[in-house]
Amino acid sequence: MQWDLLLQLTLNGLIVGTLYGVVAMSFVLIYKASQVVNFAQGEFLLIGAWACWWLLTEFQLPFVWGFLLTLVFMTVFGVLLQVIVLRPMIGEPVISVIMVTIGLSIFFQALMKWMFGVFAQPFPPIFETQAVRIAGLEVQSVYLLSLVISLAIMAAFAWFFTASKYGLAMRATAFDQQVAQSLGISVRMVFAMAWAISAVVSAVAGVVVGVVNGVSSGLSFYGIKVFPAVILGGLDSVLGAVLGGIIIGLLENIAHFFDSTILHWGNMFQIAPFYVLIVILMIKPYGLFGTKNIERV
């Protein structure tokens, strides 16, 4: 068995597993304050990521400036997709809101392919040197900065939701909105802040992703990727969140190694992750960590 390269995919697999986790996060912190779910999350990080580009590329910013502008571009778009598009749908079926993020998904998606094509650009060269070697295994730059950042975004929000006065009025507001009102929590800041959040946590990841394979519509797919980790944490945990992406993130890498040493079929890579949530959620509904709603009728 080649051990090196097992190695080699395990590592590379938390390390993304990581970024899903960040990822996955962004997903449950909408559907904590508002009980939607956002079906529009993988255009986020594709917006964010053509941003980036665009800002690198068009005004030859350093990266750190044009990084910092796309996260300051995608807090706005965050408040203004909120309150001009989804407050409006406050009060109305749940259903109704899920429909109006797959629609935003589709706009989106169109909307980019118009503005910069279909074919992928990469991002300007960034680090002098692309890769690095820890313990005898190859790691890429951009992945290094992937995990510092992402283990700095997960300490944020551990701090934001136990320290912070707008983390314990959003904890309210996904216990009991009416409750959280009464107590005085603005319920629509609340929400404006959980889409701006997630919107600008979807940028960094969409940025990352972009540096590594180059920014094109196929970022968006990213959404869907890190849906079974949020289904496999848990909907409404942060924390399963987190270890959901980093499990399916190594899922995906190890059934990478097996599926090109050994069986060679090709496709497991991508199936995988979701053949692993059918079992677990057969086991466990709701998810690891996820909270089990019981009716009384």
The other form holds:
Amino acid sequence: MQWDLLLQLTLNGLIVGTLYGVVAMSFVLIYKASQVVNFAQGEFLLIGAWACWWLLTEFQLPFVWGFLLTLVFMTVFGVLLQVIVLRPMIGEPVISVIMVTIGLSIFFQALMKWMFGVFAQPFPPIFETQAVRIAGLEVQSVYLLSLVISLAIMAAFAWFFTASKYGLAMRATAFDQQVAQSLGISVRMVFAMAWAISAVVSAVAGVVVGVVNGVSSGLSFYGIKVFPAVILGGLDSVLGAVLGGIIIGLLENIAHFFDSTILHWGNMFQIAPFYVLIVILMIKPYGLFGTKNIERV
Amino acid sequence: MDGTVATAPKRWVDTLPALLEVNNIEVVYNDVILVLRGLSLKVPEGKIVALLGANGAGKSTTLKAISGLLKTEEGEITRGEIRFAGERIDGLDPDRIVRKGIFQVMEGRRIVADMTPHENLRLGAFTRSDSEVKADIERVYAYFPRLKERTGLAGYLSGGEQQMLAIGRALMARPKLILMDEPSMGLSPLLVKEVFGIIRRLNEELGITILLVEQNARMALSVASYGYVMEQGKIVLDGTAEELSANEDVKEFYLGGHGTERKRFKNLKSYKRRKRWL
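Could you give the coordinates for the form predicted together with its partner chain, as opposed to the form predicted alone above?
Entire complex below, previous chain first.
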């Protein structure tokens, strides 16, 4: 056994997993608030990453400014997308809404390819040191940044949903839209807010991955990767999404380890999460943290 | 019967300034089902008004028409107008109406089960941005001391506690008018008494105007100063609580308690016939 490699891959898995967790959280946010299964979640990463890349390379902005501008842009993008495309779909059958999000996914894929080309583009270097050593393990500084940002986003989510009144309003809307409206909450506002937050958070993840691997259409694969994470955790649980993401990240890397040291089947890490997804759906159809309804009459 | 509304020269409600005025509204569900057919009522400022009637008469629909929640159920006001403090509010979105000072406590409590009572109370204050929310939560706890002890999820509260939470949540919005739909539903007689005691206190101590929909007519008339009786989407009778309590038809149909002879089949037939006239 190569313990060093296993340890390194486990660490990578944790870091990538938290990133999956963040994307999964933003997916669950939309699902919980507006009951839309968003197949275009991966494209949010892609658009965010390309927008940031464009700002950095075209205008030579410092990273922080480019990043902040990207977040502003994604807020507007999320709100507009909800208002223009998804608001008219409220009340339509679930399958129609899903078709719309799949359509959006294809549309944005094509649009990004048309605007920025099909080749991967590297981000301008952000850190002077590419990697740091922690306890004998090589960790890319971008990965460290990614971990910090992911944890910060999770903390922000936790605060938002328990302490801020808009977070409470979002939870109330997820629980029962009519009740929310009777309390004076504008459901339209909540939907738009959910999409905006989701777009922003996904874009952050997109930029982080872009900085590590360069920006290319492959980024949107993250949108597919979050499905096992989300379903593992339960489609409507934010905490479940985070844990699901971390588990999938670990799983990928551990599968990679066994693949490269023992099995030699090749590319195990890409499919392992989906095997797990199938097994989970058979055993626990609502995921580990899916809805348990409390009823008392 | 003698208490017909239209011919009465000056009703008690007309002598007071109305906070809420519903004028001849018609409500249609799903574009075809006519639920309210020309309903009018007035709620004077600072009073409790009861809206009585059998199941399916349209009482809840009336409340939802006022609070705007009708919109969330494919319902629509097709005629008439609703005025609150002189201002037209029919057609507004429910969140705008809450901001104007009308809060509906819906039938069946409808508290957010997967939140704590405290979070439910904070949600009630969603439309407010002042700094007194915390103090108001304490004030609500003063009314309902047992809510303060409950730190688990609101879904695990007893029915009575949920009703108190629902009322407390309404208080958090600092409304001028509370529309209360069946507060006695599913509660034990003792709890019903307690809840109605609270309703009276809210009215007396906080000056909140209340429009109360109730099946339990006796209880409702004991706290209300005025009452309307609804049947098939219309007001068929109205009067002060004393008048209604003394009215023979109201006694028979809504208050019960006429001894055992009423339960005979022969009488049931006449009961049904007379009910149609009402």
